[in-house]
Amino acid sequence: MNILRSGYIRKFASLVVLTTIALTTGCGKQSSGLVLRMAHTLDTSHPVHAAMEHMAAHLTKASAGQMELKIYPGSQLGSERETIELLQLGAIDLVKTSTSPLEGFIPGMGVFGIPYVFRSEEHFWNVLNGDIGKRLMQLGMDKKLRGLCYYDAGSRSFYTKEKPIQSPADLKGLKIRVQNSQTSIRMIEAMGGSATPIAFGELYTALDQGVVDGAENNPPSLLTSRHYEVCKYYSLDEHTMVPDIVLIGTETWDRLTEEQRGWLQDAADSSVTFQRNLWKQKTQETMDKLKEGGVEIIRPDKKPFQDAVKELHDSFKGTEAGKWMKAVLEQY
């Protein structure tokens, strides 16, 4: 009975997505080439969305119109976890997601959620562009998830409504929104806060209505989500560097010819260069706009935060994420 129920749920989910795609596509111009469907949860003003548009344009040009990328932004097709599941079902072809919710599918991805694993931005990108980053991207093959590229998502820091976070002690008694990630939940708890997983698309209302007292994210996401309208304190403790990743379903990848795979990978690689340059530019612009919007920027001493998560680091010994953490710390 459970197997039958699961099958019905999968068919229903696929039908809902296909109906949504049909409705959003409308009666516009129909492509004569192969159209790949890509979903993400960010606003269209976000620099990561611009990178996906760059990827789409590059793919169309490289393939002389034989391949196109249709992007469904703003959680049109569901939350990050839901779009990952749809990717596994073959209902869509590509997904841009944070690596945080991926740890529920690929435990090794939890390494990115462990606070203060990366010493610097240079260290972070050495890992991602090296052997460890490449191996991590392919860990989900048995789950029908294949990585194409990483996008810069900066570092994540706390933003709150009522008071600034100067030290972990300030988190005590506060409900902090986190992504659907056990590592993120454990991090907040280690620092003394109460972790509350909420879908990103529902977070503005949750902040406004006091369901949570704050959240943590990078500067562009704080701006484009308009969370700064509610949260006026941004404490740059920079606890994690969690990249975004572009995934393709293995069913879609297996259907592509070698030439089509080359076009798609080249488009993804081109979008990475575009995105990293744009990210740096937009991050600085964002900080200026946040200040103009009345947000107080706090730069706390990071050592108390690092000390607060030492036991958390030790607790990962023997786990899949801990194995990758050890490799990162030893090899770079």
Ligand code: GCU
Second form
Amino acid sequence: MNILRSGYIRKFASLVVLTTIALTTGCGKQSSGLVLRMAHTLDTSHPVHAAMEHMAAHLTKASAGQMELKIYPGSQLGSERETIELLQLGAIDLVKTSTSPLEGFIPGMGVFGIPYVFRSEEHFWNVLNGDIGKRLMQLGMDKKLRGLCYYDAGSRSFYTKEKPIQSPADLKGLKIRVQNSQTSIRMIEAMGGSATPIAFGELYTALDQGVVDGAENNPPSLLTSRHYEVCKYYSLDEHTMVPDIVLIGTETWDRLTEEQRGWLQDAADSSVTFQRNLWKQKTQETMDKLKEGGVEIIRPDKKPFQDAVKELHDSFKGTEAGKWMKAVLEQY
Ligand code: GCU
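Could you switch over to the form predicted together with the named molecule, since the one displayed so far is the form predicted alone?
Time for the whole complex; same chain goes first.
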């Protein structure tokens, strides 16, 4: 009940924030075009934020100023789950989220949280750009969530405070932060750790204060969130490849003209190409910065991690995520 109440309070708070932003913008420079509001949790130094800025610039240019994308980064409007709910309510227009918390709304999205379902980056992108990725993107239409594009979010690996993770045995007794996703919780438990869901925006403090002993994420997120200031061990077991996705609320989409939809989709597509290049470019630089920041990079043998989740894979048989897992495993 308390959790429910605090959820509503936060949602209410976000609406107040939006109203405040609207009033403030009203007092300043006014846009003559249609302004779409987009929320996400990442820092503005993150390559995925740069992609959204690219999308915004492309949209303004393509529409000759008739459409504008206003981005609210850094969890300003709430956690990913909360902003997805705001999207459903029509309080904001777009959200960039990881697909992990989406599984609470669209069970099929849980497939990305199942560890070691992708054999390689090539396999991952064949899935996303092919029939599976396209169908998954549209699965949320009856929940008022329409997918526009996926962004590269690399692979997720463990980072810890006190000791490096060399094998699943090292996770025993450790509290590991996970995203708001049942699949992530089950993965950590299968590997022997104890899973604690915490919103990304609250994680720095949770790590710092010892609420959790570690977390897992891709290199740019470890760097730009500054979690590396607290966690000095990064173990590249690369358990999952969980993409980011841009969603638009169907109420907003339905209000757009065909021309406006075209501008927006083109801007999203252009930002995907931009983002994938930027991600590749930044990979080495990110690892170098982490090392400079005192992070020890560990490259553990992945086999024990893969073995630890074999039963977990079997347990998905017959579920919605399991249905997509089968399709993914059969895809080249
Ligand atoms: C990634 C992802 C974010 C997400 C974060 C998390 O960084 O890009 O969208 O919030 O993981 O672990 O919560």
